[in-house]
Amino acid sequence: MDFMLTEEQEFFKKTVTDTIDRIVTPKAQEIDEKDEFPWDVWKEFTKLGYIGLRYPEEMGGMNADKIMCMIFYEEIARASVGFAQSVIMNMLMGTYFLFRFGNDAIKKRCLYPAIRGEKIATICFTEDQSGSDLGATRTTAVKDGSGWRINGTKMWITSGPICDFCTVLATTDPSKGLKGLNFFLVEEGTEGFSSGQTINKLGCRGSVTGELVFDNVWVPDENLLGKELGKGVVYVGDILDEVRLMTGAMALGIAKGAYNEALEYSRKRIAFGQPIAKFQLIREKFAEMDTLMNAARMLLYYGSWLLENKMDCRIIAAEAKILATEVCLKVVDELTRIYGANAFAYEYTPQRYFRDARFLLYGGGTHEVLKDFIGRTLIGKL
């Protein structure tokens, strides 16, 4: 068993950490307070090429392995979850189906500019009545001549109000449930495609989230992203493990940032004539936090190793997402306790970590859904 990062991975981690601390970290509080998409940070950061991290070099990417991707997700979430949400959407879900199924024209028009950060990409799963229950999708795509007519409304779309294109999950046959789902590319400027309400969120602020409306939108046949009709849910399954591991990595990033904040504060906060870090009950908190974070990280990176080596990691990925997120919630809660009443003030950072951590309970699947999946898989058919 080898728990060491390679020299390349170690160098990458140091470079990414230094870059994020230079460009993103100083703007994190401002991004949260303004709750506006930080175009200045986006332009400075994306020109460095990280959005293409997981894509081939010939496309302008870095052809990084899954471990390097997890390192990146963790580090950028440590600095600003709001900014991380937008970056990772372009890196992963917003461009994945174009990379896999788009023709050369689509890749040149949409994928390559998105990898360079010149276009904003997103994916549209959620509707007002369907989140984890994809079979309840109501957005329809009906064959119309040499293309498809799309109707429906999507909610909770990361970067939705500012996207240049989106990958839309729609049903081509509602009677088939999950077996009737397909993905379609819809670009800004297409007649009938518009942005609806913007959601004012508790956390992950700076990542603009909202509603997208498809009112009799027509797209050509080439915009059907998939080789066969009704295989949309299968294609989702091909990337789902990576999404869950990515969400766990983001949770670890928040936990790491919160832990570092707590450590620094406990060393300088004086109570009863000494730094509070000298009190046994405070030291106990750090022992517990560090233990839990290390356990979650081991599971997460084990899952990433399985994924990189094309081995079955469905259960491990789900377990890693659950554990990392619950550990994150524990760490940010302890941060607020160590800060005391100051944690309740907006001028201090604990409240931001506390708010941001909640969102990861839902991304990549709710823990109730994931636990049911794990249990069913372990028990098998009865």
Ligand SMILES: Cc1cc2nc3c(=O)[nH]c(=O)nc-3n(C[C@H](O)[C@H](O)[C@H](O)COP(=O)(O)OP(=O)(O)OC[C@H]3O[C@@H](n4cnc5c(N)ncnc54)[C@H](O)[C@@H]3O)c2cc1C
Contents of the next structure:
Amino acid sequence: MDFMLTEEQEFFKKTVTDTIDRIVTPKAQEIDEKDEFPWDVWKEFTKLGYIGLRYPEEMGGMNADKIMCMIFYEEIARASVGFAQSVIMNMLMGTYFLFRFGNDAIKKRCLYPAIRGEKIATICFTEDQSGSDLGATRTTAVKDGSGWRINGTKMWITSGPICDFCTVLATTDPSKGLKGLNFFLVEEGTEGFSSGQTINKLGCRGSVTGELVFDNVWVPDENLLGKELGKGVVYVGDILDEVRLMTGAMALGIAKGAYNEALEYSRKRIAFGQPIAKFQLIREKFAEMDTLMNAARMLLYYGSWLLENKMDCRIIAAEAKILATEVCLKVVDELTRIYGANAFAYEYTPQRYFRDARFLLYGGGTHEVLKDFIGRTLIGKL
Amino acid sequence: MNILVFVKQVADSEAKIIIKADNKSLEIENKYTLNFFDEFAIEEAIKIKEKFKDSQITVCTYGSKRSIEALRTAIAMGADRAFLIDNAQHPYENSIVVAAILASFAKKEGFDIILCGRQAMDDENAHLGSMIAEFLSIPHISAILKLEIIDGKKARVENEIERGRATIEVALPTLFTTQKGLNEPRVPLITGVMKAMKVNIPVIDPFTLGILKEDLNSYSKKIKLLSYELPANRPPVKIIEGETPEEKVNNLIKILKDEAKAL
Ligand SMILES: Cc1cc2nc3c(=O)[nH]c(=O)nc-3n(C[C@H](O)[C@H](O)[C@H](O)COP(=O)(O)OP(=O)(O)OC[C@H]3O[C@@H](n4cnc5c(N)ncnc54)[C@H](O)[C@@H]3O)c2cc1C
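What would you give as the form predicted together with the ligand, now that the form predicted alone is on the page?
Now the complete complex, all chains and molecules, led by this one.
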């Protein structure tokens, strides 16, 4: 049994931390305040090649192991979750189906430029009437000649208003529920494809999130991303653990950023003639936060290790996502207490962490849905 | 061009440092980084290589196994190879010893240019570069702000002098120490980072470099560290009282005269 990062992974962690602190951290507050996609930071950062981290080297990727990916997700979310969300969308869900099922032309046209940061990718599951319940998807894809005709509206789409292409979940047979679902590639400029309203969000600002409208959009057969019709949900299942672990890593990143702020402030802020860090009740908060963050990180790394070694981690990944997110919510709460009234002012950072933390409750599965799944699986059929 | 870059891993500026009870050794929090001034040396080496394509950049440090991280950073930025000269066998670490060891490495490897940071951020000595040059009997120019290689044989450099700059031409091989303003050290590309993770960094025993134990012993006796002290605590800030700005200024002048004896 070995709990250590290798010397190489440690080096990777330090380099990633330094790089992100040089390019992203100084812009984090501005990204949040402006709530516009930070093109300048995007260009500067993506040219370094990190978007290809988890893809094979021959595709311009780096074939990094899952622990390294988690280190990266955590560090970038620590700096700015709004920026991290757009970057990670290009790295993972926005490109996954193209990587797995796209033909050469699609890979050349969309996947490789997305890995280089030249195109913005996204994934569309959610609709106004369906989030957790994918079976309620109303967007349809109907066979039409040598292609498919797509109709529907997607909501809450990360980078939706600025995306160059998206992977859309649609039903090809509403009578089959989950077994009628498939993914399609739709590219910017396709007739009938447009973006609707942009959402004014509580947190994760700077990632632009909005509605995408598919009005009689026709795509050719090769844009059906999947080998077999009706297997869309099965394919999602193949990446689900990684997505959940990634979401947990982002949560831990926010927690760490918040913790660092709390530590710095409590060492400096004087009350009753001494730094507040000298008060027992403040110290207790650090003991609590550190304990919880370590526990969450252990579970997260354990899940990633299982995933890397191709072992079952469905339950651990769900548990890690829940724990890391709940820990994150606890840590940002403590930060806002330690910071006193200054936490309540927009000019300081605690309010940003406080708002950003809420975001991770939803992606990768809500905790109600995940707990129901874990409980059901553990108890078994009655 | 055969370019040698000497670097040092130093405690991060945010690391906590405690003077131990013997007053002669330090307890340093486990946060280390590549010395700030060395980044300019590595960057400059890469820029030379961009111009003279068949150049080779070799980075070397004398330190503990932990220093491999700093060498990996240099590889990630674009250096070709790196060597660690292991200090485990040789606990005395004054600058003459280190300079002698690094100079022996340079002699063994051969070089056209040596670059190193102006000073290390930890001990702030700013003399290692000149000592190495002395051991090698080559010229050195400190704290350069511009470097231009001419025909591969000479260099034209600019460095800072009091209230101005000097332009100097020097024959190679020469040792240059680098400082902020020379260039903008690059952020490593992920391809560099991955290369740096995989690269094999040989660990060298200093005594395989043709250096004699007696010499090191005698160098190490020349300098003796007596103790470390922390800077004195600064007195608390004094707020100058007064109803009006004029009164405050008058009070300030009074304090400067009577208490601080500055006027
Ligand atoms: C910033 C942001 C970015 C996003 N980006 C994207 C994106 O790029 N693409 C995309 O497709 N989606 C995106 N989403 C949407 C996200 O995936 C959904 O919010 C998520 O799937 C949950 O769905 P919902 O919000 O509709 O909640 P619902 O599913 O409607 O859930 C509402 C409540 O009911 C509970 N609930 C639901 N089912 C059960 C059950 N079976 N048992 C117990 N309780 C249950 C939930 O836990 C929750 O408390 C984004 C969301 C946010 C906030």
